[in-house]
Structure formats: C-alpha cells, structure tokens
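Starting off, we have a lone chain in the form predicted alone, written out as structure tokens.
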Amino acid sequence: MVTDTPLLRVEGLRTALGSDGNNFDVVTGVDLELREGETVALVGESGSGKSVTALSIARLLGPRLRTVAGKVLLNGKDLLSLSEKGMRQLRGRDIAVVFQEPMTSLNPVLRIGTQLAESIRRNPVAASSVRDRAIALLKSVGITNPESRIDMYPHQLSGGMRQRVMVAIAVAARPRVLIADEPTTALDVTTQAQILDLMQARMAEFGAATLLITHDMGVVARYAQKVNVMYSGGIVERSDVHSLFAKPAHPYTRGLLNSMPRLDRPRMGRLSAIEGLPPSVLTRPKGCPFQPRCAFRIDKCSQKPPLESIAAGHEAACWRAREIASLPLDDQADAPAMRSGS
C-alpha cells in the first residue's frame, strides 16, 4: 500500500564532474520522492543523467564525480551528511541497488553463496541458517536447483540467472528502497519480464519503494505508478503514468512516446525519431537544453523554463506545456509549423 509520507526524498541534487576549479554539472538539480509500496520510473536517453542520479543517492560515485549540492533524505536522515562508515551500514539494509550488468557487479572469484551471505548478514541471523536462507532466496527469484547453484561462480551462470542472483542479493536484507538501474539490459524480452515481475513481487512482500531507471517506455507503462522524465541532467516532466502516456506535456516526452510502436491505435505512418543528440555537459545550451532538437521551440526558449504544474500531479519544464499537452499524440513527427507560436 502506498503511503502519503515520502520514504525517500531527493531535494536539489547536483552532481558535478571534475575538480574544484573546473566543474561541469552532470545532474543539475533533481527532486524526487518515493513512497512505501511505490514504483517510480526515471526515464531518458543514455547520457541524460539517470545512472549518475542513482549513484549519487546511494553514495557510490567514482573519483571524478562528486555531489556538490542537495539532500537525500531517507526517513528524514540526510544520506549526504553521513560518514562513509555510516553509509556502509545503511547500504543493503536500508537502500540497495541492482545494476544493469551483473558481470561487473558480482565478484568473479567468489561463489554465489558467499556473495549472498554477505547481504543476508546485514540483518541479525544465526550463522547456521545463512546457507538455508541463501538457498531460499535463490529459489524465490526463480533459480532452479539452488542447492547446487549456490556453490557456482558467476561465470558458470547464464546472463538471466546472474541477474536473478543480483536481485536476490539486493533484497536479501529487506531494504526499504531499491534502486534498479536498467536491471534487464541485454536480456531477451521474456527473461526481462520475468526479472521485473519477481523483483516487484519481492519488494511488495515488505512494502518497499522502487526507483526504476530505464529507457524503455513499455517497461514504464507496465511497472511504474509515477514517471520522472530526465533530459540533460534535470527533470523535464513528472506525472502519474496514465497522464504522461495520455497527455505528454514536454516535447522530449512526446518524442520518446512517438518513437514507440503502439498496439492500442492504428499506425499513421513511420515511427518518428528525435533528431540530433543530447548535449554534452561541456556544451549545454543556454535556456532550455532541449531547444536545439525541438520542433516546438520559440524565441522564449532561450530562457530556461521552470518545472511547473500544468494539472493535478503533472508538471513540465516547457513554456508551451499546456498547449503541447492538448495536442493528440500519434506516430508522426511533430510539425515544424508549431515553432511559429509565441
């Protein structure tokens, strides 16, 4: 059951690349909220800042990245103010991450059971029951013959099985928040659905919240209740999933949806693509970062639009958001004639 009080609240998160004297913002001021029992999607193209946002929340940034502003509040406790020792005590137990590539996340020289045991011990448990608990976890994520698989190394498992192990490790200590960073990349669609279904089922058992990071709008439609659309380091639209798919209010969101094949309406032509590439953090344009690729751009787009409410629970960072939300969504590219608006 979803509660009204946020379990995780991210406020004004900024993460920069570089040294003190030469910083470039990768994440430009992100606000997010997750409630118990809720799945919130963070979507966008590669390079939009989704994974850096996830790593910033979990305090797992590499040496050239650092969070320079904002708060990450878990049950009111600011994770950014904790020492590394204090953060290690929370990881796995209160907040866990499933990464997109298990072969770079699992230790190749340790058996599966050893890696599972590390997470199981995040909560008090009798030493004699750790192996039985690990076997039960492997079984719960759909791994056959868990009694023998538990003694295997990661390279002895298929890609789908390794990802199931990653899910088992992440949920072993029953975390309050799970960050799933494109957890089904490179898996076939059947295995993808199985992994996402079991991940959602395990989190529902103890009413945890999930931040689902993906570029797949089909996955968003099936699993998320709320959506945050990210572009060039910031949130450009947020809404419940039904409103976003029915009335997207940002041109970037329209582009993402128009690039998807739809089964719920007749095809009206070829699928459209968003022209151009996302801006580099080194050459981010002034004003709206999407304007170089936008069919709706006007002179005012030289000023950066704020993220504003256009309807109950629906926000967008676009000067023409209400106008765009009123347009029908189809499979055709948006007409350049829209640029004539003021």
The other form holds:
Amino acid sequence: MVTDTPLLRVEGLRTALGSDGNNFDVVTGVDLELREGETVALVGESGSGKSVTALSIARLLGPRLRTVAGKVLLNGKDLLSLSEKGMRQLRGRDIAVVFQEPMTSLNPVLRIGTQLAESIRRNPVAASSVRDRAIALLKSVGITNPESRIDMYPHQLSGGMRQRVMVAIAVAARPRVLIADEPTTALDVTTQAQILDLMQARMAEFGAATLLITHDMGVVARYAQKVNVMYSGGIVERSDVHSLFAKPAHPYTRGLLNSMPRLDRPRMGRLSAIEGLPPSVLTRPKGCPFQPRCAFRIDKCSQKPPLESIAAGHEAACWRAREIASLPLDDQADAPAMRSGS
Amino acid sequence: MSCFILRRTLSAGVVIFGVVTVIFVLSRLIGDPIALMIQPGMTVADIEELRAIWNLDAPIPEQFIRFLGSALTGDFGLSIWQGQPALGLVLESLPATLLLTSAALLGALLLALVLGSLAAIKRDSMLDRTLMSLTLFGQSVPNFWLALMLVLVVSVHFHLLPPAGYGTGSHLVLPAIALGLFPLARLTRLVRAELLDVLSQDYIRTARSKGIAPWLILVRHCLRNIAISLVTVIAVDFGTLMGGAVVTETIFAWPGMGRLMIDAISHRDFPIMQAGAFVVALVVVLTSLIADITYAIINPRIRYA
Ligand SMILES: Nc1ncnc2c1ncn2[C@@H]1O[C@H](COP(=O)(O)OP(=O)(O)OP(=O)(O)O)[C@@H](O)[C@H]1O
Ligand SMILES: [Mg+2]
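Form predicted alone done, so how does the form predicted in complex with the partner chain look?
So here's everything in the complex, that chain up top.
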C-alpha cells in the first residue's frame, strides 16, 4: 500500500562542517521523500555527502558537523526540533540505520547477541524470548549456525557476517524507516546480492521504507523504485528508476551510467569513468558544481541551475537537462567529449 | 596458557631477585648496624661476636650467597633491632599497608570513574574545566603536605576525625585521602581521555542509533572498553602507592610496612629491609600478574587469540 503523504520528508537539509562562524556546507540543501513500502536510492561518488545526509536525518552526526537548516519530517513531525530524549525514543523503532563501516560499527567487547538484544528490547518482549528472537533474526539475515554465532565477539566474524549482523540489528525493532548506508560495500557480489535481498525481504514484511545509499548503479536498478543522484552536497537529478536509466538528464548521471560495465554494448577498451575529481567542500565552484568536469558546459553554468521538473516524476538540476535527456545514452558519444572538456 | 604462566613466573623471579640484590647492596652502604648497638663497656670480642650472629664478619660476596640461600627457604634472618624473625615482622605489618593502599586506590578509582565520565560527557563545560584544573592541583600537591594539612584542618581544628592511629574505619579516612589524591587526579584525567576516545568510536554511534538509554551506553558500551586500558595503569599505581605509603604511614602513625621500613633504615636493620623489599616486590609482581589475567578476561580479542 503506497499512500500519498510521504512517511519521511526531508526539506532543505543543510549540514555544515565546523561549529563556529565560518561554516562549510557539506550538504547544501537536500530534499527527499520516502513513502511507505518504497525503496529510494541515494547515489553519488565518494565524498558527495551521502553519509552526512543519512546521519543528519537520524541526528547522529559527530561533533564536527552540524545541521544548520531544514526539516526532517517523519509522519509530519520534525525530527530536528525534537529534544535529544524525544529523538532517542524514535531511534531504532521509527528510524534505524545500517552503517557503512562493518568493521568498526560493532562494539568489540560485547557479544553479538548482547548487541542484537538491545535492539530487540526496543519493543515490549518477554525476557525469556529475547534469545530466540535474536537467533531467528540472525538466521533471517543469512547467518548459518546462529545458535553458536550469537555468543561470538565481532572479531570472530568475517566482514560479510558483521554486515549481516548490522542489518539484523537495524531491522530488529521493525523500524518504519531504514537508512542503509552502503550496506554491502567491500563485499563480493554474491554476498552483496544476498544481503540486500534479505534486507529487502525483511523490510517488505512490515511495509517499511528504505533509503538505500550506494554508488553502485547496478544495485539501484535492482532494488530501488526511485533514485536521487547526489553531487557535491546537493541533489542533481531525481527520478523513478526507469526514466533515469532510459533518459538521464544530468551529465553527471550520464557519467555514472556510462561508468557501469554493460554486457549489451560492444566493449570499448576501457570503462569510461568520469574524468576529474569531485570538488571538496572547500573548493566548490560557483554556479553548477559539476561544470569543471562537464562536457556540456555553457556560459550559463556559472549560475547554479535549480532542480526542475523535466517530465512527470523526473527532475534535474541542469540548464540543458531536456536536451541531454533526449540524447541517446551512448558512451561513444559523450565519453570523448567529456575527456576533451576536462 | 602454561607457556604464559612459565614466562610470567620466570620474569617474576628475575624481578624479585633484582630488587633483593639492590636492597642487599644498599643496606650495606648505609652503614654498619653494629656500630649503633655498641654499649659502653663492650669488648672487641663482644662486638665481633655480634657481627658473627649476622654473618657480618664474612666477605660481602659470601654474605650475599648465604643470604640468598636462606632467603630461598623463607629465612631472612633476625631483626637486628627487635631480635625476631624479619619476615614475620614484615608480614605482620603487611595487612595494614594493603588495607591503606587498597582503600586509597579503590576510592580513587570509583571517584575517578564518576568525575572523569562527567568531565568527558560535559566536555569543555565549566564543570569539565574546573575538574581538570583540580586534577592538575591534585597531581602537584606533595603527599606529606596534604597529610599534614588534613590533620591540621580536619582533626586539630574541627575534631572530625582522629589525627593518627589504627583500628577503626574513621582512622582510615585521612591517610587514605592523603594517599589517594594523586591517583584520583591522575585516573580522573585518564578516564576522561579514554572516554572521549571511546565516545568518538563508530560502535557508540551504532549504540545511539538503537535508541537505548544514555546510561546503558555509558555503562555497557564505554566502561568495559575503558577498563581494558585502566587495568594496567591501576596495577602500576598500586606499586607506586605502596611506596607512597611510607610517608603517609609515618605521619599518621599507621602500623604498616612503611613505618616498619623507616624504623629499619634508621636502625640500619638490614634483615628487615631485605625482607620488606622481598615482600613488596612479591606484591607488585602478583598485582601485575592479576592485572594481566584481568586484562585477558575483559578483552575478548586476546582471550581467543
Ligand atoms: N566528521 C567529518 N569531519 C570532517 N569532514 C567530514 C566529516 N564527515 C564527512 N566529511 C566530509 O564531508 C563530505 C561528504 O562526506 P560523506 O561521508 O557524506 O560522503 P559519502 O557520499 O558518504 O562518500 P562515501 O561513498 O565514500 O561513503 C566529504 O568531503 C568528507 O570529507
Ligand atoms: Mg558514506
């Protein structure tokens, strides 16, 4: 059941580095929407601000980062205006997070079972059944032999196992919104697919919404219904998966898609990754942040393009979005242009 | 495991041998004990006879060998001043010292956990800054001065606690404070630093993301990790405190090893010094062994390694 009012709605989220006067925006004003039962992807290169966005939503930023503007509405209630205590009551049950770093995100001195039980106990549950629930959860995320693994310490598990445990911890309290920050990076493809499948199955069971953060367009195509493409702290394109893959309207999205290895096209020597590096938060150019790397750059790009609708359910932040969306997606056409443009 | 025990036993043996040797040499350097025992009217023969009782007539290397031989059987000779077995006298005074040092260290540790956690949680607040200044003060106040001030203010002026003596809990308070202030200050700083480090770890963020209570995060997720680094420091502190107890015990007339040793030194009573050094070395070695075992128990990463 997909209702019309979004479960989670992020408006104008801005998160900055530094707690004093001279702030640098890491997230420059992000809008997102998640509806019940939906999986929405947030994609972008390393350093584009995906994790900071996720942590801002869950209010789990470290001391150096601070959300300075925006709203995070969960069922219409603004999380950013809640007290720390009020926020704590929502964490785990209403909004849960799978963190990016499986090696450091589990406490090294506590058993897996203990760490899992903390999440299970967020809902009323008989003390005697906590262990059984924990074993069942471990099993549901594909951990073999959960009866003995439950008493192990994190260092006794492989990276893939730990990531499964992280997923189990996040879904244990049946959250309504799950933020999964690259839940499968650094795992082999088979394990990756397995964990994502299991995670999706768990979330589908209780009709929750997932914000899936990744930089893998293959993962997006397989698991998400909607995509937000993030570049240098802002959303540059937003669409349902089909039109994004069929008609990418932002040059950066084209670059991401072209950098995917594809079987249905002739091999091209090398994969065309996007030339150049994304700007750091300190050296972000005026106007469109992508212009130094862009093959379609025009003079107007020194003004920042707004995120505008170019078709039903498809928005892009590029002055030439409509024109670019109508071009065939062909790495031969724009990859050399990209190279010469940089 | 058995290899570990063997290694520890060997190194403990080396440490104790070293300490005992150093004390043997030092106690010969501070002067001739017999010179203090000479009474008017003693003949040279009487004096030589006294020397022979403690083997002092033999060459030093021979004295050392004989000393080691009997020490191995637990015989450290008779106290020159009190005429009783030296080891017995030392062991009699050991419980008082252990009571004082344990009370000081335990009190310091518990208080340091509370104060250090407060300082870390309220980082950069007034409270944090005040506590950190106080710990600097606490680390720079000389032990004996603090002891004297405590006696002066608490006992002499306000008559709240006895100024000296042994036996009841109220006798323990002042010496324990005098001895415990330094480790309290040091451990408070350490707890704060360790907690700040732990609080910035990814797994604390995971714990927070579950929505569990802050005290649970502190007690379950932080303290256990901090304890791993504290254990070793505490073991070292325990040895240092046994040394510091010498001054404190003297000021408060606390009948422990510290006072016994001071008396022994002023009487050049080398059997007591040697037995005392042996016992202190043994206690320190045992403490560090206990610390290593505790470390292995609370740190799962080395238990299975
Ligand atoms: N705690 C922090 N202190 C300083 N800078 C930070 C901090 N966290 C993130 N940043 C900066 O913010 C920017 C965005 O980082 P973020 O971790 O959100 O990227 P990401 O999109 O998640 O990348 P990745 O795919 O590598 O996870 C980066 O330039 C990073 O250097
Ligand atoms: Mg990230």
